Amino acid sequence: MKFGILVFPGSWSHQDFSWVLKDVLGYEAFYIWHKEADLKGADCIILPGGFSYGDYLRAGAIARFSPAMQAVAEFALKGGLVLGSCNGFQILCEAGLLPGALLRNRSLQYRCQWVHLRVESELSPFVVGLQGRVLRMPISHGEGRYYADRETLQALHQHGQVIFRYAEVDGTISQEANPNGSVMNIAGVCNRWGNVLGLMPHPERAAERILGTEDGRLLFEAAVQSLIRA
């Protein structure tokens, strides 16, 4: 299994995916310079967080032009597996690869903490098997409230897109367990196809027991044991 991680000028997660990936999994990984076409030959492409460009204009809005994110689309229209986090998912907005946006959080502040994801759905390959499971990772951005108008959230809904929401502890759907104002909690979504998938919080910080949890690495081992399957 082979990670390509994109890395964009602002990046900044992208060595806690390698870490993860490489040294904590033991899988292949390496990075892909936002300038650069080729792939090499990933199974699996990574779009890490940090602040792309600066995110100038917008968050993602400039990094969605690079020549990465053109072979990173014919990638994913081929059936490839997407994962983008934080400011990855704001690129796969941006470029039209997942519906929706991500907007200022409500507070207008910037969020860093832990929250709970309860999985409600199973079309991404990156969750299968773990479909109301109860996930702790950690958010931290000031750009990731959610919005869809009311026919793409029906849409999400209706094709089973919709995968994580914001919860509590127990799985329970409230308001004080959102934390950045997201539409109806929503903390991730995939494409049509399952193979694109963006989530606001961080997976590879969450990925080792010295850090409080592994729920993390339950993603990479979902998505590794679907193309094995395949």
Contents of the next structure:
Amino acid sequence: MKFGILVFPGSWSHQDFSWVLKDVLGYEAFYIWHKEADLKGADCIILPGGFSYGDYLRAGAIARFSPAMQAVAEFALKGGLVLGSCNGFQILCEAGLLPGALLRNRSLQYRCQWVHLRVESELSPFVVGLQGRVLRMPISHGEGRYYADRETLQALHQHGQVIFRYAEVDGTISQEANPNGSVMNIAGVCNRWGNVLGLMPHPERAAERILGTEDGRLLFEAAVQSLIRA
Amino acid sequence: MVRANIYVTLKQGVLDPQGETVRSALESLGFKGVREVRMGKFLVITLNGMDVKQAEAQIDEMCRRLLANPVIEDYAFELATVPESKAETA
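What's the form predicted together with its partner chain like, now that we've got the form predicted on its own?
Zooming out: every chain and molecule, the one shown earlier first.
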């Protein structure tokens, strides 16, 4: 099981992903520099958080044109597993690999805090077996307000593509639990086939007991299980 | 050469908290009748070696592929021919 972690100028979560995947979970993981067009046989691609290309123009807008992202788009179209967290989610939306867009937080403030996420659907291999669970992870972003138009939202719900919603600790969906003003408290969505998943929270920062929760590792373990079954 | 003034704005219906904050600041300064403020981006692009018609096609493609995100933004632009020297000092 090989994880390829994309690194852009301005990425900041790639080392956290590498630590969790290799040192904590014992999988193979390597970096893929944004100028490389070869994904080096990775089974799963990770797009980490950060501020790729300084977030110039729009978060993720420039990163999507890199050679590595062209390769990721082809990989995704063939059904390859892709997980984007935070800036990685923004890049996937900008690249058109996921529906919707991420806008400035409603509060206009950068939000760095713990959140709870209710798993809404098991369409994505990253969350098989987790539907209905409430996971605890941190967020750390200024532009995480998920937006999609009414028709897109209807289609997302109809197909089970809404994977994570910001919730209270008991799973109740409320305005108070929504840290950024995302439409319908949406924290993460997948594509129509489920193989591409994006979320604003950071599973890689929530995968060790010493950090207060191991919920983040559930996503990686579910992905590995799905590849073993395939 | 051709100069393009490009306006990228949030679509109607997309919440603009920055604009709303500016609106309320204007209100607290005593300006009356400010119903709504919408913030966007303004870009100036100068193009070499093409006429206005060619520039129009170029700029439109730039907007579609990079400068605006069609999920959340609309764009508009105006083009003008400018003399070389003026363009360099601007």
